[in-house]
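Take a look at this single chain in structure tokens; it is the form predicted alone.
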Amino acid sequence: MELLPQISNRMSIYKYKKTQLTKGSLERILDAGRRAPSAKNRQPWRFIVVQDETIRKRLEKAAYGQEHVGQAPTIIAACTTNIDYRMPNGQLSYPIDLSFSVAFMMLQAEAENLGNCVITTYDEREVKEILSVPHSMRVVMLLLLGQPEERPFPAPRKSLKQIINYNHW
């Protein structure tokens, strides 16, 4: 199984068809997120699946009017249940744990021929209110999913030579 072609072809989608995801596709995407690694296997995530158009439009407003947020037929709010745990290196674990989980969902979405886009620019307080997220939790990111209306070419990436060093900086 080779994943590099799917990884290479994945891009953020900003225009979606109104077609809803099939139940099977959505469940496989969520299952991929559930299977991601996490610090000490804490699995500090909860996912809120939003398909209701009224709620999606409210999330669009909370995301400072980004139209693709309201246009995507499915939004997954990736939330954490553990905002205080720090790994031995001193870093908070939840941003890393949720990033792995959402990345796994993005790859599964790509395998399902679905477009996706990660959103991190939004008023978290407003999103939490819209989705009734408990005060003690954080909404780390939103994942938009749907049939792409168009697939632009992937953005250029830096070459390996530009980003790789061996054994020292």
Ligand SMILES: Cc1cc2nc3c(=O)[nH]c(=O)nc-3n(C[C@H](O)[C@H](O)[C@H](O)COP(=O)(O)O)c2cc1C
The other form holds:
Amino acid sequence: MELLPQISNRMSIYKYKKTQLTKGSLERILDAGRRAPSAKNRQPWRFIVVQDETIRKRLEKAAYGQEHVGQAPTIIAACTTNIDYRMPNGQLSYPIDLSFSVAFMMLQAEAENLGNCVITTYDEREVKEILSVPHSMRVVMLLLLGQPEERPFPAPRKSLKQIINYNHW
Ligand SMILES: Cc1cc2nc3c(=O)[nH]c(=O)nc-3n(C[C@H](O)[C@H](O)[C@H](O)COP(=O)(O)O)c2cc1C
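With the form predicted alone done, generate the form predicted together with this ligand in the same format.
Full assembly next; the chain just shown is listed first.
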């Protein structure tokens, strides 16, 4: 099984069809997220699946009017269940743990031929209120999911040569 073609094919989708995800697709995507690694296997995540149109439109507003937020038929809000734990290197674990989990979901979405887009440009206080997220927790990102209406031009990437060093920086 080769993953690179699917990884290369993935791109953020900014226009979605109205068609809702099948129950099977959604379950497999959530299951992929559940299986992600996390520091000390603490799995500090809670995922809120939003398909209700009224709530999606409110999230669009909280995301400063980004239309693709309200248009995507499914939004997964990736939230923390812990915001304090630091790893032995001093870094907070939750942004990394949640990112792995959402990245796994994005790859499963790609395998299901579904468009997706990570969103972090939003008023977190407002999003927390809309989704009744406890005060002490955080909404780390939103993941949009749906059938692509349109695929944009691929965003360029730096070459391997620009980003890889061996043995020293
Ligand atoms: C951490 C993160 C935050 C992002 N936030 C937003 C966002 O708020 N709104 C948006 O439209 N796209 C957002 N994106 C999508 C990026 O703009 C996109 O991944 C990047 O331009 C590369 O394009 P590609 O995903 O098509 O390869 C975000 C992506 C990441 C990884």
